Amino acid sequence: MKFRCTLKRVVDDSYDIEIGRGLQGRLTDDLKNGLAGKARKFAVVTDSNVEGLYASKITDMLREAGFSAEIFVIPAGEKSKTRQMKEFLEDSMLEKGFRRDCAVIAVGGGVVTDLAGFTAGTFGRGVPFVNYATTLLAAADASVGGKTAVDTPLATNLIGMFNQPLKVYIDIDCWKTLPKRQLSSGLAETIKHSCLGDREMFEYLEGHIEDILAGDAAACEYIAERNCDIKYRVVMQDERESGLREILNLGHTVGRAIETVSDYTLLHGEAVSIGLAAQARLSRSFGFMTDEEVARVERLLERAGLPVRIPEGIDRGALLKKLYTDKKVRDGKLRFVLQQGIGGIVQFGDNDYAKRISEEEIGAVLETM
């Protein structure tokens, strides 16, 4: 005897992001309205940077609004986004009597919503959870698109789930707490989006690099629109990242193993940074990109600050090993994500956006950086 189980599920996890400034108390008065539904117990997720910044003040205005709210505090740093972390936050939320019937808020930037993220979509077996992006890298990227995780040793990102928060808010008045370095690291998942998919975009921060280094209101505010509209277009089409998606690691297979094997020492932004100089120089080596191009794309990086060389003590042979762990990595072969110009991406195949690359090409590319 057996028996079928019908489950057919229709989901609409749409939502809202808000670009503006001092958001705090529209996301007070969106939860007053029902935001997180009946949820009347928060969970604010930050970390020990951005605590004493934002999120006590956020914590405290919640419980102004009548909720009931407790703060849980990471240390700062892609150092926290591990299983060990994500443990005590769920161990924490349980001793504060947290149940089904709670919702968490994520307040910092990408280590923050990748963590409370993934949290809060198996705590409970599921509660809701909104982002409050507090940086340009947070804004750029790791805040939109549902997609969170934990590092292991063994390998970046792969530890996850896509979760699909209820709002983001993309607060620019927080940058101008940021580190000149910090803002730095957030600009390079902008000029990867340009790089990707919108020349008008690259050719603007050609434009205007430094006024947004230097907090212009305009520029600032074009680029979180801009960004969200591009990572946007993309997600859409593809949330789960069965194909087209996989064009939003342009930069990273390199980006991220240099990451790890730096120790962290490196932000995020600097070595995707390096990532997408190499990758724009395997690409030219196909014949995807113009010597012309590819000095555009270093020379934009550097004005940003970011490095597009790999530093001295990195050894080359971890940063090949480390590829491998690549989550784009398929029977044992590395692939590439390669630009197509400037504002574009190279199609290899149906919803193939990944060449495969050996060993030595992209090592050969490596020895000129």
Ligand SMILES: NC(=O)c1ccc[n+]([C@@H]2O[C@H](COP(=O)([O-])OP(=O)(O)OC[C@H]3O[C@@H](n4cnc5c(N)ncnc54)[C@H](O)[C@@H]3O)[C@@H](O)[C@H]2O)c1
Second form
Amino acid sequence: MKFRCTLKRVVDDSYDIEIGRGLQGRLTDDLKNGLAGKARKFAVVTDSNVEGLYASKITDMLREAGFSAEIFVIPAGEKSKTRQMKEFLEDSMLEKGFRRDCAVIAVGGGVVTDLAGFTAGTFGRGVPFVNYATTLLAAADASVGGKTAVDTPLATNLIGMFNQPLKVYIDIDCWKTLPKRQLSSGLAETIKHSCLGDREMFEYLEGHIEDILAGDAAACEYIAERNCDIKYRVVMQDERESGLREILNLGHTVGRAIETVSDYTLLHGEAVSIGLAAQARLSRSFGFMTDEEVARVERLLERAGLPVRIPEGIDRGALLKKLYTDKKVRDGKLRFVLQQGIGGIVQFGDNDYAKRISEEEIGAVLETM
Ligand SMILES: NC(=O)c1ccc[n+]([C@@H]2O[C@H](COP(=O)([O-])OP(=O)(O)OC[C@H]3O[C@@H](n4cnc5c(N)ncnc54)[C@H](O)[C@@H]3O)[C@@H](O)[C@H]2O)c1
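Can you give me the structure for the form predicted in complex with the named molecule, which would complement the form predicted on its own we have just seen?
Full assembly next; the chain just shown is listed first.
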């Protein structure tokens, strides 16, 4: 005997991204107006730095608005983005009486939004979540697009799920308290977006990078909007990364590998910056970029306060091996997304945006760095 389980899925995962300053009140108003449906109990997930800066206030505001809210704090830093920390959050939430009728509010940078989004996706088989992004990196990339994940000892972001938030709040005021190194780290994904899809934005960054670092309001708003625009245009066409979305991986093959090999002494954006320089050099070796274009990319990254060379102390052999943990690897072969000039990506076939690269080819490029 056999049964056919007919389960057709029609999903509307659309959501708003609100960019502005001091959006805490907007968040509570939205929840009062039914953003999270019937949920009245909120788990505010944050880290030890953001707790005192923003998350406690948000928790208080939720309580004042008549909701039940508890704050759950993880130690700040990439080393908290683990399965163990997910388990800690789950157990703490269960202990505090959270069940399927709750929602998660992630308040923090990419570590918090990645971890909280993944936790929300499996807690009680899935509860809704909202991202309140407090870093430039989360605003530029991590909080938008629905990828959630944890790191493992082998590599970053290998375990996770696609899980779209109910809404994303990008609070530019929060960037004022970001340490300079973190602001620079966030600029790496911003520069990546311009390299792969927006020549005009690249030129704007060339003209305004110091303004952004100095917190100039108009420049910060410009990049917040352009980042979301580029990411949205790509994710809308290929949410599950079956092809086009791979272009957002520009610079991440070497970037993710070096981030792990450095044992997270390099911040995500710093690692991506070195990866962007590596892919640009690789792209030049195939004639997709000129010497001058590669120099422009590296100069912009450096002006943003980012590294473009492999730091002393990185084991280059280990780095080459680590490249094989990249999710783009197919049939055991390395694949790289490559930049075409400034503001473009090389397409290698129908819905194929990554080129097979031999270990010798990328090894030769890394030798120059
Ligand atoms: N899901 C995605 O699509 C995606 C995309 C890009 C990056 N990521 C992930 O994002 C993570 C990196 O994000 P990140 O750089 O935001 O890391 P993060 O969350 O660790 O934040 C960086 C640091 O800044 C602190 N901080 C946060 N907001 C602050 C504020 N307003 N003022 C002062 N300090 C503040 C944090 O406590 C932390 O120490 C990585 O894990 C990366 O893999 C995910």
